[in-house]
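Starting off, we have a lone chain in the form predicted alone, written out as structure tokens.
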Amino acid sequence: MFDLIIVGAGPAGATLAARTGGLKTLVLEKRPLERPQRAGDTEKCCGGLLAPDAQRVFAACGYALDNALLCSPQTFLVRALDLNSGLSRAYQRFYANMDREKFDRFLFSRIAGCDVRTGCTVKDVRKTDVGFEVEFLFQGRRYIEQGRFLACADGAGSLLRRKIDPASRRTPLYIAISQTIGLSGREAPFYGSYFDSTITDYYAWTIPKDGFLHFGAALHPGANARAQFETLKSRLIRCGIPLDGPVLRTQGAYLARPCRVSQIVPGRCGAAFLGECGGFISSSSAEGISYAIQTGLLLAEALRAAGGDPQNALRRYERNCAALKAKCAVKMVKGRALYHPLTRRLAMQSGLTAIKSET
């Protein structure tokens, strides 16, 4: 019996697993994070910058970007540029852009003191009377674990999130493809921005990394997402996005986007969910790692200052989120303003905040 399981152990699930304070702790994760990543390997589907609020709490836990974990260039442009209005502005913004695989391999080694297995693949999760029993593949072979307690950092299609609470109000899911894109000697010294309604009411973008650039977009799931994704890519050629190079990979997965309160919920039936699989994300900007760190570090407090006592310190963790739930809310309304065609192309024809540049 454990006194704690971590389902997944990206930048939420580890970091609560660096800080499991003595708990008989298993984390169990799918990725192979304990070595350096190789071809084949599954990769996050994430652009990889690091936003000025996740630089913020990773610097408060004590830790540094070493240059291995960047990408080539560092630039503080980002273009955003309106399909419907024609409009295109730049702005100054201070991301840093890293390797994603890398940064994740990072903080997993992070992780001390815990009985972890990698390379797992989680089937199932049940209530008992005193916790959960998880069931999972581990090197071909099926297991039962218990524990008194589970956290469940399995992102945005959580499957342990939908097992334990199936009435719950589920955050609203898009479908995030992205490419990695040959560049072919061409640069590309900015970030961008995309919007088109008349494909996606979320947003796509593009990130150049050491040569390559990495092309992505939120789309609503469903049989033509896939053909949403070539046509925006297509206009984007058409507007001078260098996009028509060879495509090295093409990724998916789920990214959550609240849109109300009470989608974001920190724990039920005795579990807490981190991260995306509790709607912890900016609905906004689409960007997580900052949130993921935040309820990882959270929880982690909950634990130390419930002395292990699992309802109490899901208790102290859902006050403990109160505060980032208050953030997730304003990224709503701001979300809002940024996504309605009307308020975007005033908001851009305005100029505020926005910068002469000659790219």
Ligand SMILES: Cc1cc2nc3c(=O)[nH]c(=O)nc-3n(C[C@H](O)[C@H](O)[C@H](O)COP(=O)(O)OP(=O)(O)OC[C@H]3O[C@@H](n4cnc5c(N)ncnc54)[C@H](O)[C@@H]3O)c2cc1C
Given for the second form:
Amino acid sequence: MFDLIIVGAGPAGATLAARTGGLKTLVLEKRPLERPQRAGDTEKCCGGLLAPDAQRVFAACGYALDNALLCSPQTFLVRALDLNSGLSRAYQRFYANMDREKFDRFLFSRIAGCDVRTGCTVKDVRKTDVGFEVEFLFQGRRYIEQGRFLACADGAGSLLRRKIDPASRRTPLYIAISQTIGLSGREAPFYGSYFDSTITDYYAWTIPKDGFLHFGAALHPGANARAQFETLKSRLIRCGIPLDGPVLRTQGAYLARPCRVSQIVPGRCGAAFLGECGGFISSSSAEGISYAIQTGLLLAEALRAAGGDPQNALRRYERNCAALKAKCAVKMVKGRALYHPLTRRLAMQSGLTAIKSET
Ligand SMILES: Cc1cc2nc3c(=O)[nH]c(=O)nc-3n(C[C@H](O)[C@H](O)[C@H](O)COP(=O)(O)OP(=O)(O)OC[C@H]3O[C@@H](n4cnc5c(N)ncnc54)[C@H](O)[C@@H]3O)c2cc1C
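Swap state to the form predicted in complex with this ligand from the form predicted alone:
Then the entire complex follows, led off by the chain already shown.
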């Protein structure tokens, strides 16, 4: 019997697992994060931009970004293109452009004093008299482990949240499709954000990384998401965005986009929900790393203060999350203005906070 079982060792789960103190903790993770990435490994589909909020919590953890985790170039410009109005503006931004897989491996490397099992896929979870039992697959065999407290950090499409809290209002999910495209010697020294309300009420982006351009779009899940992705890509090529190079890789992932505070749920039925599993993410920019790390820190603090009492820890964690929920609510309001074609056009027309750029 473990004191704590953590499912998922992305930024949320790994941050918590590095701070569990004297608790007997089991960490279950699908990806082989204990070793360098190899071709064919499952990887987290992500833009890999570390936003200023994420830089702040990362620094607060006592961590520094090694050069080896960074990608080239580090650019400070975002070009926004609104395909509805035809307006384009440049804005200064301070993201760190990094390799997300290496970043996750760095956070994972900080886990200490836990029983860590990678290559495990959690398949089911059940409530018991004393806590939870978690069923998972490892090398084709089924295993069951018991824990007094459960921390679910398995990301946007969380199986655990669906199992534990089937009745609650789920956080709406988008499907993010992302391609790695060869630049064929051309330059793209800026991040791009693209809006086209005939395709999606969210956005698409380009991020240059080590000689390739990563093109992603957040779309409503459904049969025609891929076709819409291709339509948007063709439109952007016609606008001069260099997306016509060879496609090296296409990936997809769920992306949570809460539109009501009630969809952000820190926990239920004695289990805590961390990071995107709990709906903690900005619904205006899709920046989720800072929220994931922060929920990991907040739960670690709650567990410490509760002296290992699971119910008390969950209550404290829910309270600790209030400010983060409020921040998500502000992002929802910002998102509504940004993604409404009229307010976006007015904001871009005004040129407020925009900079002149020669690119
Ligand atoms: C396309 C895309 C681009 C994004 N770009 C950015 C960006 O540039 N900057 C930013 O800040 N945010 C970005 N985000 C959001 C960010 O990636 C997430 O919000 C953040 O990773 C959430 O962290 P997490 O720890 O909650 O979940 P995750 O990072 O999703 O980690 C969940 C972990 O759980 C594991 N897992 C899942 N299911 C199981 C299971 N059944 N059994 C065992 N293990 C399991 C997974 O392998 C994973 O390691 C992006 C998201 C997407 C989809």
